[in-house]
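The form predicted on its own is given below as one chain in structure tokens.
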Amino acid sequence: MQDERGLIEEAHSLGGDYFLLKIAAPRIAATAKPGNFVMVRVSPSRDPLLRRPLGLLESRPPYIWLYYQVLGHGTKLLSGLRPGDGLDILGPLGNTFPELPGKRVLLVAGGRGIVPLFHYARAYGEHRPLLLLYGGRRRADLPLLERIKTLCLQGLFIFSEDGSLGQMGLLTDGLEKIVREERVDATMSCGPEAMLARVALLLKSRGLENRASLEALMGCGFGACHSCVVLAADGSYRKVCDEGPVFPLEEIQWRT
């Protein structure tokens, strides 16, 4: 874990509320792996007081890429930064997705949940048989599609709820068919909680190796504040920041 002053090299608006930052952060980039995240101080002042957790879309030393949607005060401040601005970044934090050599892996990404799965595909796609199932509410919520097409994937399946891009419907509508026809051995998922709960239900009895990356509000990012706990299947609690964010899918008690 490094507390590093990163320098913004590129700042892109991707349309709507979505943004992408390319940041020079050589110490973090040198050790970051798919699934890791960072805690970013979005303002030099105490407003807001706490850092914001952001997943790593990509890491190629000396750079990291942060993809985010403006949803509140913190991300609004972040969207106003420009090349040449600095950012205090703590990371890499959390655990990572396993490499699973030799296994046919389906990546299941809902909206902003593409972040750790894009990172995984960029890191391992040339050496693993990977497929991606990617969905959102509408075309505007899938702004990374052109970048995704540069990844090494053996299959790409796109869903939008309004039918404006790819197949119409929830991405979980196509999950079972893809798993069956593509002879998937394992899945890795990230997205809204309702999506992950549905994925867990659909895959429950298929005998696959399934993992999910969870999103949570965090105060510290390294296990001290206990603000990011989730209920586990055994009735205990797990801290998303340091015990996760990646968990076996069946280890979490999903609300249905």
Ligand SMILES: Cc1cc2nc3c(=O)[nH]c(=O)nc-3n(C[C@H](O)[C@H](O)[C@H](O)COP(=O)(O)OP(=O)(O)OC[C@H]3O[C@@H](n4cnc5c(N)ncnc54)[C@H](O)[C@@H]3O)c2cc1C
Second form
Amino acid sequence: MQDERGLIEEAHSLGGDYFLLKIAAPRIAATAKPGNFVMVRVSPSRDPLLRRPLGLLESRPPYIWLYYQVLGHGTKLLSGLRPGDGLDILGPLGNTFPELPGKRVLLVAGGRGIVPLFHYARAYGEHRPLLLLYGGRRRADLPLLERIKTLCLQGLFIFSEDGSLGQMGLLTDGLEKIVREERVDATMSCGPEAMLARVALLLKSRGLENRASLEALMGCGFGACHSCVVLAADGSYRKVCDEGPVFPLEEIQWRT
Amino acid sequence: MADLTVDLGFRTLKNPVITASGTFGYGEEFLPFFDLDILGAIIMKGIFREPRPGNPPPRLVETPAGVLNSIGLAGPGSEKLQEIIRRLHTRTNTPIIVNVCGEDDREFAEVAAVFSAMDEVAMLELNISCPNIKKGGACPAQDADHTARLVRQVKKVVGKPLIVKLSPNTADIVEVAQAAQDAGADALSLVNTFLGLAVDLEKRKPVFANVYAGLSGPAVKPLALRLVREVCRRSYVPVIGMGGISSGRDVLDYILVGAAAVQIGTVNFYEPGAAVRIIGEIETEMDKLQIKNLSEIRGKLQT
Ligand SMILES: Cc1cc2nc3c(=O)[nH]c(=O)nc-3n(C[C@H](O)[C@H](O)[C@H](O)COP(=O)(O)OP(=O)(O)OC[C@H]3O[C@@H](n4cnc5c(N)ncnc54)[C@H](O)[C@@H]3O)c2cc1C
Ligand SMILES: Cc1cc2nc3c(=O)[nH]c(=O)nc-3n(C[C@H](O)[C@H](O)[C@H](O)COP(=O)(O)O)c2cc1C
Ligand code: FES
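I would like to compare: after the form predicted on its own, may I see the structure of the form predicted together with this ligand?
Next comes the full complex, this chain leading.
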């Protein structure tokens, strides 16, 4: 875990609210694994005060790649950064997705939830059969498709709610069929809470090994503030930043 | 070179920078960032007798230059904390201070006694000022009589120096401060967080389940600095000031109004190495201002 001054190499607008940053951050890149995230200080001023959590799309020393959607003030400021600008980045943080050698793994990515799963596919795709189920509201919410085609995947299933790309509907509409027909052993999901809750429901008691990466409002990102909790199935709280962000799907109490 | 040492009367600290309770975890979380030996002292996150789950999320939201928190003193209970302290003590020689909490006066005394008995613990800080336990933010530090009673009861069962942490959410903090020192507090610390409110306009609901939450961070510094000055003018025990400190100059401001030492809180969240930077800045500022020793400026505000 490092608080490293990264240097922005490339900053791309991918259309709509989506942006991609390539950053030289050799110390973080050296140890980051799929599932890890970072906390970025979007402004050196006190506005906003807190850092923002972002996943790692890829990490290949000395670079890391961030892919983000502009939601509010912090991500808006981030989108103003240009090559040559510095950025304080804390990481790598949190736990990782298990490697599961030899298993047939289905990655389930909703919208910006693609981030840690892209990292997973980039890091492990060549060593095991991987499938990706990727969905968003419309074509514009799936701007990474061209890059995804460079990943080593045995199957790619695309859904959009308005049918502008791939099949029309929610990605969860296609989940059961894929799991059955593709003889999936394990799933790794990341996306909006409602999507993850639906995935959990659909995969219940199928005997698969299921993991999900969660989001939460974070004060620090390294376990000190106890702000980032989610309710576990056993009624206790888990800190997303250091007990997660990756949890067994069954361990979380999903609100449906 | 500037001399940063601080004499609290009952203990000397190598510098005035103490990490504030609830903002420095249990110390261990910061081991990856710097050597904890550089700190004046470390205060543990608040502790009750039994483990507590804390409040439901959201627990922390940003405000302009600040944060509102309603963590609700989530924690592992006093037995587990003893283990954590023993472990931390093997990693650092910096004095460890336990932030003692209680649902009622008896629990405060019980928890204080447990940690007072530990060799690894240097002092206790009595957290009679947390706004996130009861709905509405009520706490013992809002009432001078209650504060006096509680401090007297705790003093009877502890052998370690007792710091009493005061709340800004009271009509007359100076009266409560007097009550605490008269009842035997060895030092006072202030302030805990300011009661605040955030609402969700769309849902027509408060953001936090507990309705009110505690405000901290740079935004509160002028408010806190005034209260520290007021208390320092009337206190005969050392006062530890805090609220919104994020630089070496902020620290010197608190010393100037009379604080013996300071605590740094929220800044640890967004800059985990802040303590190192701040201690460095105190030295540079002192050299620049030709201050050799902190006592040269302590309480020397000219009005
Ligand atoms: C571990 C982790 C990894 C993440 N990875 C990515 C990523 O790779 N790419 C990406 O685009 N985003 C990611 N996010 C989400 C990202 O952190 C938030 O979108 C960002 O913090 C919003 O900041 P802002 O200042 O733009 O918005 P704000 O002004 O802070 O908030 C705008 C709105 O978004 C809501 N919001 C803010 N933060 C979150 C959050 N964490 N979860 C849900 N709602 C939130 C707020 O309540 C508010 O309604 C991740 C979050 C976590 C916890
Ligand atoms: C998330 C959070 C948790 C806190 N927990 C405690 C606590 O357990 N005990 C306590 O006495 N004060 C607690 N505080 C208050 C701080 O110790 C400090 O009094 C306050 O934050 C003001 O300092 P600052 O502006 O530098 O943060 C907490 C503050 C925050 C932000
Ligand atoms: S974000 Fe601070 S403990 Fe998780």
